[in-house]
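In the form predicted on its own, a lone chain appears below as C-alpha cells.
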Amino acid sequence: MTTHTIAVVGSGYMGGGIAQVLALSGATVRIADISEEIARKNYDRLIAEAEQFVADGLFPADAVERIRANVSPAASIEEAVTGADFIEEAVPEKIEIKHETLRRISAAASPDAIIGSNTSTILIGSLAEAVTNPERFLGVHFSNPAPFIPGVELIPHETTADAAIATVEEIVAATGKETARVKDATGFVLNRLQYALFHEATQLVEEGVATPEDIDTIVRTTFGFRLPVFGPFAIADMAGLDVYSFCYASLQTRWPERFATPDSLKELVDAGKFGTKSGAGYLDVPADRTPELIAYRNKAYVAIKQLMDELGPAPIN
C-alpha cells in the first residue's frame, strides 16, 4: 500500500476530522488554514478531540500517538501542499473563498497532485475553473462528523481523469470508509435526498399532520430504521415494486403531480419486474436468494434494535 502525503486545507471541524481519519490510515497529513496560529490551534483541538474519542472507546487506544506522529500544522497553505500527492480543500462553503484557495493550492502544489474539494453543494465544474490542470480535480465529500460517518461521495467533473478517481478511492478505502461515484449535479446525491426528506417532513408539520417529535419517531423507527442496511432501491425491491405502484396511485388521489409514478418504476412493473419476488427489479436480486436476503434482513434489524436499546434514547429532551 502506498503511503500518501496529504494536505488538508481548512482545519476547522470538518477538515480536522478528515485529517484525523487520514492520519489513522497511516498517511502523513499537513493541515493549513488562513494563518499558522489558527492551524496550530486546530491541531491542538483535534488532538484533544482524539483523546476524548479514545476515552469514550470511539478511537483505538493508540490513536492519539498515531495522530501526533502523522499530523502537523503548516505555516501556510503553500507550505502544506508542497510535496503532497493529494490535497483536500475543506474551507467554508462560499465559491469565492474556495476559488481563491484552489488558486493558491494550484500555484504551489505539484502539477500532478490530485486535488479534492469537500464541498457539499457547489458544482465541481464551477470549482474546477480555479484549478490548474483540472483533470486532477474532483469532489471528495466527507460527511459530518467525518471520523464516524462511513460514506464519502466522489464527484468527478467532465474532464476528471479516471486515474485521479482511482487514487482517491484507494486513499479513502485505507481509512475504512466506503465511496460512491456520483455525477456533478446540483445537490449531488446525499443532500438532494436529505433535503427531499426534510422538505416533506416540514410539509407534514405545517399541515398539522404530526409534530416534529412524532415525525422523528416515525422516521427513526420505521423506514429510517432500515437505512443502515439497505438503500431505497433495495427496500423497494423487497417490498415489491407492484406494491410501490399501488401506493403511488393512492398518493396521487391527493397530490397527482407531487407523487407522480416514476417512469422507471412504471416500466419495471409493466414488464413484470416486481423486485426480489420476481427475480428482477432495480437491483436484479435473483429470486432464489430471497430466503437468504430475508434472513439477513431480520438478523440485521434485531441487531440494530439491540444496539439502540443498549445506547438508550438520544439526549434531545
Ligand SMILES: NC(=O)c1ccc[n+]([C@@H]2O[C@H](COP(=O)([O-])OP(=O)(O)OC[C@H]3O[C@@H](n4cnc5c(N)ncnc54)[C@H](O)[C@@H]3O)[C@@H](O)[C@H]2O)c1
Second form
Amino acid sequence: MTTHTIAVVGSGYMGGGIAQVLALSGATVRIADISEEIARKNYDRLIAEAEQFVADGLFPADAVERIRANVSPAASIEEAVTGADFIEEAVPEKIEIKHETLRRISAAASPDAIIGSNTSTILIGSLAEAVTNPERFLGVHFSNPAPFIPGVELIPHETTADAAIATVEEIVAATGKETARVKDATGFVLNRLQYALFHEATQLVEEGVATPEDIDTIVRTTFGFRLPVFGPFAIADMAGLDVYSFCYASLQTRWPERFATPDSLKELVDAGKFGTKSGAGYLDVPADRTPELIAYRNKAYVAIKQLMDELGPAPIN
Ligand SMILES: NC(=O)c1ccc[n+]([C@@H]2O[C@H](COP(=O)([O-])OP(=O)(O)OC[C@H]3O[C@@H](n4cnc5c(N)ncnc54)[C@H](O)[C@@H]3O)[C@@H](O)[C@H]2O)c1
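Right, and the form predicted together with this ligand of this protein, after the form predicted on its own?
Then the entire complex follows, led off by the chain already shown.
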C-alpha cells in the first residue's frame, strides 16, 4: 500500500482531528496554519488531545507515539504542501480565506497533488476557481468530531478527475472511515438533510407542538434510533412504500405542498414496488432476504439499546 505524504492546511478544530486520523492510518502529515507559531501550538494541542483519548480508551494505546512519529508542524503553507501528494484544506468557512489559501496551495504544491476542501457549505465549483489544475480538486468533508465520526462526504465538482476521487477514497479508507460520493449541490447531502430535520423541529417548537426536550427524546428513541444502522431509503423500504404513500396523503391534509408525495415514491408504488415486502423498492433487497434483514435489524436495535443503557444519558440537562 502507498504511504501518502499529506498536508493539512488550517490546523484548528477540524484540521487537528483530520491530522490525527490520517497519521494513525500511517500517512506522513504536515500541518500548517497562519504562522509557524500557531501550527506548533496546534500540534501541541492535538498531541495533548490524543493523550487524553488514549487515557479514555478512545484511541489505541500506541496512538500518541504514532501521531508524534507521523505529524509535524510546518513553518508555512508552502513548506507543508511541498512534496505532498494530498492536501486537505481546513481553514475557516469564508470563501475569501479559502480562495487565498487554495491559491497559495496551488502555487506551491506539485501540479498533480490532489487537493481536498473540508468546506461544510461552499460549492466546490466556486472554490475550484482558485485552484490551478482544478481536475485534482474535490470536497473531502469530514464531520465533527473528525477522529470519531466514521463517514466522509466526497464532493467532486464538474471537472474533478475520477483518478483523484479514487485516490482520496483509498486515503480515507485507510483511516477506517467510509466515503460516499455526492454531487456539488448547495448543502451537499449531510447538511441539506440535517438542516431539513432541524427546520421541521424548530417549526414544531414554534407551533407549540412539543418542547425541544421532548422532540429530542422522540428523535433519539424512535426514528433516530434506527439511523446508526439504516438510512432513510432502507427505512422506507422496510416500512413499506405503500404505507409511506398513505402517510403522505394524510400529511397533505394539512400541508399539501410541503408534504407532496415524491414523484419517485409514486412511481414505485404505481409499479407495485412496495419495498422489501415486494422484493423491490428504492434499494433492491431480494424478498427472500427479508427474514435475514429483520433478524439483523432486531439484533442491532437490542445491541444499541444495551449500549445506550451502559453509556447512560448525555449530560445535557
Ligand atoms: N467545526 C465543525 O463542526 C465542522 C464540521 C465539518 C466541517 N467544518 C469545516 O471545516 C473547516 C474548518 O473549520 P474548524 O471548525 O476547524 O475551524 P477552526 O477555526 O477551528 O480552524 C481553522 C484554522 O484555520 C486557521 N487559519 C485561518 N486563516 C488561515 C489562513 N489564511 N491560512 C492558514 N490557516 C488559517 C486558523 O488559525 C485555525 O487554526 C471549515 O470550512 C468548516 O466549515 C467544520
